[in-house]
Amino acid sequence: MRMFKYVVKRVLLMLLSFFVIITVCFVLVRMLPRNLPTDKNLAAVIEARWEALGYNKPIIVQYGIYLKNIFTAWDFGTSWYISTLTPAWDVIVDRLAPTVLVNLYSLLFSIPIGLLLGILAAVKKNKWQDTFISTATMIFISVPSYVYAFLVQYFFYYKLGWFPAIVSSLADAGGSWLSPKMFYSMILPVLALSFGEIAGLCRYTRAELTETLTSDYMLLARTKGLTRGQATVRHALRNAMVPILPMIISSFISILGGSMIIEQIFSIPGVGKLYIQSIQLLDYDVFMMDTVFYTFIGLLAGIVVDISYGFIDPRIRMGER
């Protein structure tokens, strides 16, 4: 009852923060100003929707029509310039599956390598693996992802000529976003995208598992006859997967967000890009559905991570004093 309790209010202080992003970030874009495109019959269009919108009233009346366009007809607007008179859910909708599959390709590249690795370096702790990995992890995690994404199109591209330095378009991959070319075209911005995470979640592993390793329990593991390898794998990795596992979870919102630069650097035509691109044409309401989607998945990552402590170790119950 009590982890009920504890959801429902994180659920309602979430629905509360994902309000007031939401209406701060509507002021600040619709006191942008509006250009309309130069081809007068579409401008006469575009006008005549934006007065049925209230987009000449005050912006409380503005956001007013707006909220009650999302609850009464799921309508979170129209697009004016990237996709002309397309609905914004339909425009972010289809630039969903290149995202999620650049971001999930790039995690589960990352998650094995990462935990690997920081086993290894706890394991070897001191030694001159340890010292490898380490010296290696803080040179990785301290380079963004854009540079990752220069060098990699310099090195694999330019100089050796293994891939392409784009994403192949929909058309050129066959009509699909799961064919063998289109993975093929994204092995450059999943490379780009996971140094830095294999190097975080290295680190952060090492740590918990370094700490876990010379807990009390690992000695009395020992003296009940488990080898080394034993004693890690059923008591040390398992207890130091509990703060790891929820980082895991939060890295898929993180590289969502990170993606952005990568979409434009390879040309990915994702959510990311899309983000960007609504930004320099003032496609208000395609800004706002981005927003949306970010902070609706933002918030949402912070109560599963919190609730999934529970799952991983049955001692954690949230909402207990």
The other form holds:
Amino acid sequence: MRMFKYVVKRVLLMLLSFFVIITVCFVLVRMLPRNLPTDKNLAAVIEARWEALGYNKPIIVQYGIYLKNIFTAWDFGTSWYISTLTPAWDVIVDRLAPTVLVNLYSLLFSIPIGLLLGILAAVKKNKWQDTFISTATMIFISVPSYVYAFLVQYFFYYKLGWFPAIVSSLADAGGSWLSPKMFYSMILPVLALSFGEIAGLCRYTRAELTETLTSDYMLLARTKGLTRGQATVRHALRNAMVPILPMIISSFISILGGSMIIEQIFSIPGVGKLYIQSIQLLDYDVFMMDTVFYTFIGLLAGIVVDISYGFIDPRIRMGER
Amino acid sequence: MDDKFNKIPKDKFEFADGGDVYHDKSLSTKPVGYFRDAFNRFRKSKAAVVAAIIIALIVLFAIFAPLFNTRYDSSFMDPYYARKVPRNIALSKIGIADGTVSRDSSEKGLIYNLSIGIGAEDGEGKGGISSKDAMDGYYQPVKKIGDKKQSAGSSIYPIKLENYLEVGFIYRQIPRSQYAEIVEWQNQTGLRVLYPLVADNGYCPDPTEANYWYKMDSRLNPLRVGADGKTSVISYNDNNFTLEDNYLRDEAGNPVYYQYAGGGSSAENAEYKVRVLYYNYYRYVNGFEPQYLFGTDSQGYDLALRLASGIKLSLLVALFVSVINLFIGAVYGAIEGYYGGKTDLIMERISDILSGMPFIVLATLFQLHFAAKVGVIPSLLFAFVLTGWIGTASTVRTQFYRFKNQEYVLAARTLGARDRRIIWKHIFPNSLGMIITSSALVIPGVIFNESMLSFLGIVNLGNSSTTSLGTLLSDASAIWTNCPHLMLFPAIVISLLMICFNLFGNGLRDAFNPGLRGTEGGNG
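With the form predicted on its own done, generate the form predicted together with the partner chain in the same format.
All chains and molecules follow, beginning with the one already shown.
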């Protein structure tokens, strides 16, 4: 019951933050001057639509209309230039699949490797394996993802010619995001994303596991006759997973957001690329939609981490009272 | 027996030591203060010290690269020498930065490249220079020809090309006075700039291309024209061939070096069309040979100076942001942590909402709204500062919660110290280490975000005097497979900066707070 109350409180607070942020962004976006396209017919159509949709009314009234449309018709505005006169919601939903897929592949690839390397480093603490892994981790965490993107492009595409440099278009890959050809062309961006993720997870796992490995209950477990392996897996690792698991869960939520830079370099038609396009073409309704989306994902990831701590770790659940 | 000890006569007692008053001995060792102690610990961490040295070197490079380059400033550019590879004449003696690139060339392409060297040898249009003789020429762009390979039915030669000489000849339109100047410069230095113009006839496939000085057919095959007008294709013949020039000649058969190209009827204003060897023309205009230690960027700026300017911008932005964040975060966190209760609750809510805003959205909105009014960099700084202090504030808040109920604080309060005094004199100095560390760890994040924003083109920083590492990278991203150095140097610099600042920050954190070693990290 206490847990339930906590969750409700957190969700309400999140919605409050969400509402305030969206309001501020909406006002800032609507204050920007709008441009009409050069095509006269289209410009007339768009101008008429703007008039009808109340884009020339005071901003407060516009905001009322915006909220009303969302709640009554799930209408987040219209794309004017990227995909002319399509609802902004449809535009963003169209781009979700590639973003999610690339990031999902990369997560599925990097979680086991990151965990294993982290465990290895912690178990072999202060031996050469640990020094090697920790140094590599430090370097891999610091180097920006676009540097990896260029490196993998250079070696695997330009030098070796194993993989294509950019992700195939949907039509090229047989009309499905899940086709083998699509998967093949996604390998490079997945690789580029994975280096950083592996390193981050590895460092986190190592830090948590070294702490649990030196705690008193490990000593107790060993005195009771468990082997080192048993004690590590059953006691140290289980306890170390308490902070690691929420982190993994939150990265599963953040895969919706994706990485703008990777999408730009590998020309993945995803949410991040849509954001860049919406700025370049000044398609403000799509920009607003993307903002709503990113804000929601960010807030959701944060709250899920906090709540999952409570579900995973009984100590925190108790401490809440 | 008792008497013996109870009744000791007074004169039997004497002072052990002349009756002096005892003092504490003054300490012979120096006291080790908090910062001294932290510094000592920092010095022991090898990685952090190395990182600090590398950062110092990069900073020195950013400051001194433009100062040492007295020949030109960072706005110097040359469109013909754009995207060129590193070249330094002194270093080329030991085999680095020799300005050459390796390429696979067809036979036709090889002859074209060799022809530049042959043409450069033959400024008088006498002809008869074989390709073998021209191999040793100073202006021969082909430095090495590898063994012939067969690929898809045609022969391919792996060659080494000098990237700067490869430009070869260009056409220029110059005023008459400059023509005279060049002629005089030629006589003084003995270097030839002006070369004969090429006839625009059936043997010249493209009259705007100054490198097509020999007779060729429309498919760019080199031709030999017999006395009867019959043509045959000149073969490569294992690099032993002679080309037939297609120079424009006057009635006497002498090559023509200039042509009237408009610009007024009077002889003073006349403009001449000339054909120049660009390498020597560059020397004539600038007074030195083209040498760029890091090569040139996509527009022809010196990449070393562009890098220096990018580093300077990144570091200044990062430093400025971290100092401002330190200040705002310290004040905000101190108030939150010290007063607690309702104040804390409300202020936490505000910072919660601010931190919920995606940074990239914030930066974009600031650019769209303010870039035209206050400039690109100030609006970028606003965006960084608006949410950047939240991390520092929460560190300070935690520290204040930790210290505010300790005995020395209670003692100070009992003695009547005001809140402000307790905050700044008693609690703040104790948490200073953590605060400095948290704002040092902000720096790599700022550098990364700045480069990301300029890479994505959300922030537009590239102009003739300043640039950003992200802009350099995004300029290079379209063309870099042909000139990897454009990507390599900025990528190395930004990676080094990120790695070193992270190591440096971690070293600081361990030094100030040995208990936290290796548990949390910067950002990636």
